[in-house]
Every structure is written in C-alpha cells, then in structure tokens.
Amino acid sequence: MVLNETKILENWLEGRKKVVITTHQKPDADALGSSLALANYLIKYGHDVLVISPTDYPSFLDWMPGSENVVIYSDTLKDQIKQSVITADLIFCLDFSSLNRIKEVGEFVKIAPGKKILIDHHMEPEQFADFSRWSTKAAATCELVFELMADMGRSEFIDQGIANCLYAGIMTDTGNFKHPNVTKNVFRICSELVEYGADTGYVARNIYDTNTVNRLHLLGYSLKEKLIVHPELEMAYIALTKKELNQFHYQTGDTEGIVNYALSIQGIRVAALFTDRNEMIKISFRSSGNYSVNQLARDHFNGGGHKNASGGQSNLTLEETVEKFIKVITETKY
C-alpha cells in the first residue's frame, strides 16, 4: 500500500470512532487472528470496537486477547448486531472476498452508509468496499494487517497479544509454513512479530497440540474407515455423515486439517473433505502443484478461496455430492 492510500484510512480514523470488525463463518486462524489484532491495536487508537463472528469458532482459540469479548450472530441477538452495524463509523471486512462468507451479517454491511475497509487475500474479490488492502500475494490476511500497522506508523501499540495473534495466522495459513505461498516477506514479518513478543511456542502448542480425546478419535476414525483413494485419478477424499460427527461429539474445529492427511498420500494430487451439516454438505479442497481447487469449488460446489487450498458446500445429499465430486475430477482438468 502506498503512502497517500494509507492517509485515506488514518483521516477516517481521525478522532475516537464507532468500529466494526467482522469476519468470514466458521473463522479459523488468520480470520480471527487478524480480526482481534487490529481490534486491539485500534482500542489502543482510542476507538470503540467491536469484532462480531458470523457463526461459533474452534475452542482452540479462546487464548486469543479478546476473544471473550467477541460477539457471536445468533437470532436472538440479530436485532442489536444489526443495529452495531449500520450504526459503526468504519466496517473492516477481514479475510473473506465476498459478502455471502458472512451469512446474516453481511446483510447488514451491505446496507450499512458508514466506511467499509476490505483486507484479504483470497482470489475475485466482491467490489462492496471503500477501501481495500487486497493481495493474493500475500499468506495470510495476518500478513497484511501487519503491514497495515507499520504503514500507519504506530508500530509501538503492537504487543505480545497482537503479535501471537498476527504470528497464529501467518503459521496456521502455511500450513505450518509448509505451503508454497511461504515467501522471504513471511519471514521478515514474522521475524519482526517475535522481536514484538510473539511467544511462537505457546502459540503453536494451543493451535496444534490442544485436542479433546473425541477429536483424536474422529481423526483416527477418519484415516481408518472413511478415507477413499482413487490413484488413478490422482485423488482421496473423506466423507463424514451427521451421525457420524455426532458419534463423536463433534465441535467446531474438529475436523481441522483432516484433509491435508488424504493430500499427504503419496500420489495424490487433489484431495477433498465432505461432513454432512444440518443445513448443507460441506467441503475442504486441497490440492498440489498446478491444480486448482479455487477453480473447481468456485465452477462446481459454489466456494472458492485459494488455488490449492479452497472451500464449497453443495445442497444435495452427502452421496450425491461425492459422486458430483468424483465425475467432476474424471472429467474436468484444473
């Protein structure tokens, strides 16, 4: 981002100001990493803010500094986050591309007269916002939230709460910085986020080591029972029904990177995920190399996200959606 385009954002934030923060459904890592770093640090600019979750988020996040204080959308209390909404100053949109990744809330910010900031890096963004920092390049939307910092030139509000926070994004939308979309830029950032206190150990000990037995066993389950692999068609997938999850008392974040295990197979070049919801099927895609999920969610399973690592969901039957699934990935290159 460029000088004058940060001036934008800091006049807007002249003055103490009304602020919202939202996030995609379901927020993982960088989602609601990013969403309560930059919650912190505007708090720390005098600000009222407010972070507000389309749907409940994975346990294994409750450490993250102001998490207790999230509001998450439920009917009963649509009336009064609709009222948060078209009421707030400023409206930052952090980690999703599209309106519709905010299920009942993005009604709201879509109505909303006050400023709309998007920060992403996910591919074919909506065009709904006053101002973005959009970028494909970059890892994580952690990545660009803390450029967005250092820009503003308030680096010093940036404490060991905002930076795990920022470093917990970063790390999780690697995969562990396993993933090709690792660059020296990563690097740097989360060398200078360390020099800000991330504690890189106790970030990566509660995102990664802090399972319920019902979770391991749902893992195990998955791997021995459910996992189907096609070599021919350089694939596997798992697909999970509602009894199932409910065998194994399923909560939010429990089948978390599941499906990296059937990409892992050596071979597989295209791997996917399906768990049967009350409301639709849903689908985690991930793939190698050249193929491109992104493509195949957004042509087939209405999703999309990154080239290979996307999501979906589809209205059919969780049979039907495999067998979709299957004669798509036999007749369809991406």
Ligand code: 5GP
Given for the second form:
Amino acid sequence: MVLNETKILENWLEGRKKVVITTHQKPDADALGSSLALANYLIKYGHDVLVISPTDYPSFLDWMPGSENVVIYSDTLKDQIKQSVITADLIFCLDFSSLNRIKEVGEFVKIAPGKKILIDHHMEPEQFADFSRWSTKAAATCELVFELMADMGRSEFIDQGIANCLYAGIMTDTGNFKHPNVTKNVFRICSELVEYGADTGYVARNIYDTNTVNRLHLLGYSLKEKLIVHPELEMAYIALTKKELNQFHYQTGDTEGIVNYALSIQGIRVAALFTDRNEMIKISFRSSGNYSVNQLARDHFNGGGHKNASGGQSNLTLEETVEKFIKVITETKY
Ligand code: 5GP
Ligand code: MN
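So the form predicted on its own is up there; where is the form predicted together with guanosine-5'-monophosphate (5GP)?
What follows is the entire complex, opening with the chain shown before.
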C-alpha cells in the first residue's frame, strides 16, 4: 500500500523537477528540520528546490544546513514567491494540515497547478493535496519524512546534516522523548539517524543551550510574576502583553517552551500561554491525558494541532481572550 503510493511520488520525481517546500508560520524544529532534510535530499536527487517559510523562524535553528537559502515571505518578495509556487512541478507541504497555517503563501498554493504533497501529523487535515503521507500516530513530521526517504530507496542520500535536521524535529516534538507520542518507532528511527551520523549532543546544544540572557529573564519573569493557577479548574496560564515582550527584547522563539512550565505544575491538566503579537493574540495550549486542546482550539480559537499540544489565535484584546478562555474551560470539559 505504502510502497504503491511511494511509486506515484517517484514517478512525479522523474527527471529534473522544480520543487517548492513550505511549512507552517513561525516554523519550529520539526517544521524547518523536515523541510530542510527533504530539501537536501531532493537536491541530491537532482531537483531544483526552494524552501519557502511564511514567516521568520527562531535563531536557534540557524545551524540547520540549507537554512541560509530559505526564502522568508515578505511583501517585497510576494511576486517572486508567487511565481515560484505557481510554476513549481511539485509543492511539498510539511508539518501543517490547513492552508491558513502558511498565511499568504496558502493563496498561491491554492491556485498552483503543480502536484501538492502533504506530509504531516496534525489532526483533521484539510483536503488540498494530491498525495499525502499523514498520520497522527507519528510523533513528528520528521518521522514521516525519514520513512518516506527510506521507502523511496535512496537512503544513501541521508547525510549527517539531513540526519541532524530529522533528529531535531523528533527530539523537540516529543519534548525530549517525554510526551506520550514516543513509540518504539521513534527510538528505532533515532537509532538509525545516529547511524547516519546524527550528532545528538550537537543538536541538543544548538537548540537548548543558545539562550540569550533576555530570553531567560523573560522566562523568569513569566514564572515569577505572570503565572496564574486555577487549581479548581486544573488549569494554569501566562499572558504576556506587548509591553512586557518589548521589555525583554522579544525575538521569535523566545516564548517557546514557556507553556510547558504551566503544565508541569502538580494537579494541572490544561495550560495556556497568551502573547500579544502585533496582528493578533497568539495562544499555545498544552494538556495531559484525555483533555483535548485540539478541540478547544478548534471550537473557540480558530486553531488546532494535536490532542495535547495545539495553538490558536484571537482578535479580542489580551484580557478579553483570557476571559473567554476561562469561561470556555469552566463551561466545557474537553
Ligand atoms: P505551539 O504552541 O508550539 O506553537 O504549537 C503547538 C502545536 O499546535 C504545533 O503542532 C503547531 O503546529 C500547532 N498550532 C499552533 N498554532 C496553531 C494554529 O493557529 N492553528 C493550527 N491548526 N495549529 C496550530
Ligand atoms: Mn510537528
């Protein structure tokens, strides 16, 4: 079954093709890691590959090979990016399941005549792809990309750089092998990635030990001054204003991981982080056990993701968004 599907993809990849790879806005290690791993692999295959990111990404991903060639969407590059997308033979959509996750780039993907390939592990995917490798059982998109590379019978293309990118996505999307999405397959793939040269210490250091002092201060401030706990609702949250983010010279990626501290409190089953971004309030949700923050984000915050890790947004003020969250949590048990 899988092999037949892979054959279709192999046929599409016959000859030198124009390939676009794109991933969700504010890409994390799984999003950028899977995109760059696939890009480097397809370049070895002999294709022309362009990786497009809808926004900038955290600087702790700068070490990923090929990151210097990623095209980041901006109004000035809009026409050029549109042209690349609509003239591509193949468009790979990695680590997201609905086109609104790639912002303006989604409009181009929608109208593009090229073959669209979805590789993803988020819940309830939008139907826009001609081919998909999709499984919510996969801990990371990097896991699916690795399996695809293996099925395509070109494992020899997997070099140390590719192995590091794939390992990074699996390491972070499993919360350092801590979340319930860790399976035998995860360890098997990681062990194979080490065989392909993945340097696990190098990846971990680059991702976790590259904090700025400002980022640590923002974390300290968030935990000491902004953490609100509602034990009766088994819920905790942190809401950061624009002024507070500016005070700590916020840079993309600086708030990543903060929500996990709220979830780590004894007796807490659902946690949220609200940040006042320029265009909207961005929300990160986390939960444990059967509590579905995917459903919560879908029903009330125009978002989604996984059962225990999701995100969403709101056009209300920060205070109103928090109020809405508390009301929803009080009224409905997800
Ligand atoms: P994070 O809180 O780390 O930004 O995101 C947690 C998970 O939810 C990730 O898998 C991410 O891709 C997904 N996610 C974050 N924000 C959104 C959103 O606005 N919409 C959807 N559909 N998924 C999101
Ligand atoms: Mn992912």
